[in-house]
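Here's a solo chain for you in structure tokens, the form predicted alone.
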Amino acid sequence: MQTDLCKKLGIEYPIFAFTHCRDVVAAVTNAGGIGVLGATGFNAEQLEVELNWIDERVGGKPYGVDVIIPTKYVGKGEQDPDKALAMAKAAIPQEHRDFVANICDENGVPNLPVDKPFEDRISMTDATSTPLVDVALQHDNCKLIANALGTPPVHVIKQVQDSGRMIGALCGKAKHAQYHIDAGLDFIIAMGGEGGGHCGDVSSIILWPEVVKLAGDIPVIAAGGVGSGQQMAAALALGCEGVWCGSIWLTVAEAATSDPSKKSMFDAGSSDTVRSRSFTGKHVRMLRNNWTDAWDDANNPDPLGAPMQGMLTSQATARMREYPSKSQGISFSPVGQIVGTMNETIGARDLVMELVTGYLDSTERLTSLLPES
């Protein structure tokens, strides 16, 4: 399993674990894979705390950081976070604010306590994500930066590569991969529509070999519906250099996922997810629930674009986090179609070993099908 990308990063297994939980990052990195921390929910000061915590626990082993700087969004080019925030606020109609508040009220989610006032914030912009890259590059153990939406800005690509790190980005279509190739990225994450979170609509089995063929010598990491060693073997058989998994870490023992959210995932089948713009303004695969149904109703407002929709819904998600047991009917649960096989809680290290064992079993089976010489 020592692909060229494994050798370059100094990891044992080509398993890239995307997660918003620092405990999972450390556990997967220590198990021989590489944890990648989703940083979008943090500001620069908070990310510094998270990365210091990880540094203290991985013993010099590598990890990565994932940011979101979309190729297109309202206010693109504005480098002042306060001005970007003001532009987004001004673009949100009161009708949408009322609609979001009503969804929470009608589903029995209380308002935030008076001692926890909500403060508007904006994310998924150059102005908010570039400082996160600055922080990440101050940590020697951070060996890669990934951009979740589109090709990173030229100045970010140069900054990361000049530091000796690798930078890559996700894509959901072959034409998006070509943008990454033209920009000179170091790796490409080809994410099929089965995946959780921001994704396109092309299936993994079609997308992976298509991007591999385009990419040439640029390593491609397979994402979208990878939750077993058998699927990892399929990805490597199609020419990928590793697998990028996100959903399967949501229910491991180290995950910060709330118990109600875990139960929702355990109860869900592979057909219980939907691609929706209702939380971020970009298509996200998540569990279908009363929230997604409300936004799909033709009589209700359409989701706004990025970053306004994410800003619009941030207060609602704060209410959901405060009252998880009362929010199951509408909570934001980004997860892929692999959720149908996520039925138990095990440790992250054990899950890494399951992936490795499943991969070895699959390759042995394929070898057994060859004719004897």
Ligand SMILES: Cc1cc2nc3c(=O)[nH]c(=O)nc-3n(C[C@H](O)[C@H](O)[C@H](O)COP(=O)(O)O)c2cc1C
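In this text, the rigid core denotes the largest set of C-alpha atoms whose superposition between the two forms falls within 1.5 Å. Keep in mind that what you see is a predicted model, and the values were worked out from it rather than measured. Numbering follows the first chain given and starts at 1. First, how it differs from the form predicted in complex with the ligand.
- Relative to the superposed rigid core, the position of the CA of E322 differs between the two forms by 2 Å or more.
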The other form holds:
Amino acid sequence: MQTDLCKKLGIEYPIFAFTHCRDVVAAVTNAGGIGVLGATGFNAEQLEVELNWIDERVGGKPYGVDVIIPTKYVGKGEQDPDKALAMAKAAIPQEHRDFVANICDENGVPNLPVDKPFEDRISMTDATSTPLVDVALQHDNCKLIANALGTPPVHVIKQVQDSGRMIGALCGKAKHAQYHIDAGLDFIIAMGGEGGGHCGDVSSIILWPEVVKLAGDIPVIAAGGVGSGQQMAAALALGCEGVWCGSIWLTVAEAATSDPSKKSMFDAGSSDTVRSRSFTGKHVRMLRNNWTDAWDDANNPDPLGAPMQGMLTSQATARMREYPSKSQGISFSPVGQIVGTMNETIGARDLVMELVTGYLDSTERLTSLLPES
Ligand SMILES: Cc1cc2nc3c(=O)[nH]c(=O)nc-3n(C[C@H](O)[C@H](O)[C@H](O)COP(=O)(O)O)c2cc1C
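Right, the form predicted alone is done, so what does the form predicted in complex with the ligand look like?
Everything in the complex follows now, all chains and molecules, and the chain you saw is the first one.
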């Protein structure tokens, strides 16, 4: 199972764990895979705290950091965060603000207390993400940077590669993989439409080999729907150099996911997710609920683009955070179709070992099918 990519990164298993939770990053890295911290929800100071915490626990083992710098969004190219915020704010019609407030009201999520007014903030832009890359590169154990929603800007690619680290990006279709190849990225994460979070509509079993063929010597990591060692064996059989999983770490013991959210994932089947633009303005696979249904209704406003829809979402999230027990009907739960097999909480290390054992079972099974010589 030691692929070339494992050797380059100095990891035992080609298991990449995307997570927003530092405990999961440390646990997976310590178990022989590699944890990748989704940094988008943090500002630079917060990320510094998270990475220091991880550094103290991984004993020099590698981890990665993931950012989101989309290729297209309103305000693209603006490097000043205040100006980027002002441009996005100006592009949000009052009708949409009112609609979000109505969804919250109708679903019983109270208004924010008057002493805690809502303040718009943006994420997922050049202005907010490039400082996160600067912070990540200050940490020796951070060995890879990944970007979602497009090829990272040229200066970021150069900055990461000049520092001796690897930089890669996710793609949901072959055309996007070609942009990554042309830009000289070190690896590509091919993410099938069954995966949680931002995704395209091409399924993993079609996309992975398509991207492997295009990428030639550039390693391709398989994402989207991997929750078992058997699926991992399928990804490696199709030419991928590793698997990149996101959903399955949401319900491990170390995850910061709340108990009600874990329960909603345990209760969900593989057909209970939708690809919806209602979260960020770009398609995100998440659990279907009253929020996604409201935005899907043809009588209601269409979701805005990025980053405005994400700002609308945070208008609702601010209320939901204040009243979590009243928010279950509309709370955001990005997760992939693999949710149907996520039925219990186990530790992250045990989950890594389950993946490894399942992979070995698969390869043994395939070998047993060969004719005896
Ligand atoms: C809750 C959640 C949040 C995610 N956020 C990001 C993100 O910020 N950046 C990113 O590159 N991918 C993000 N993803 C996608 C993952 O990186 C990964 O590609 C995906 O989860 C793989 O499919 P799977 O969910 O079937 O494992 C997210 C996925 C989930 C489930």
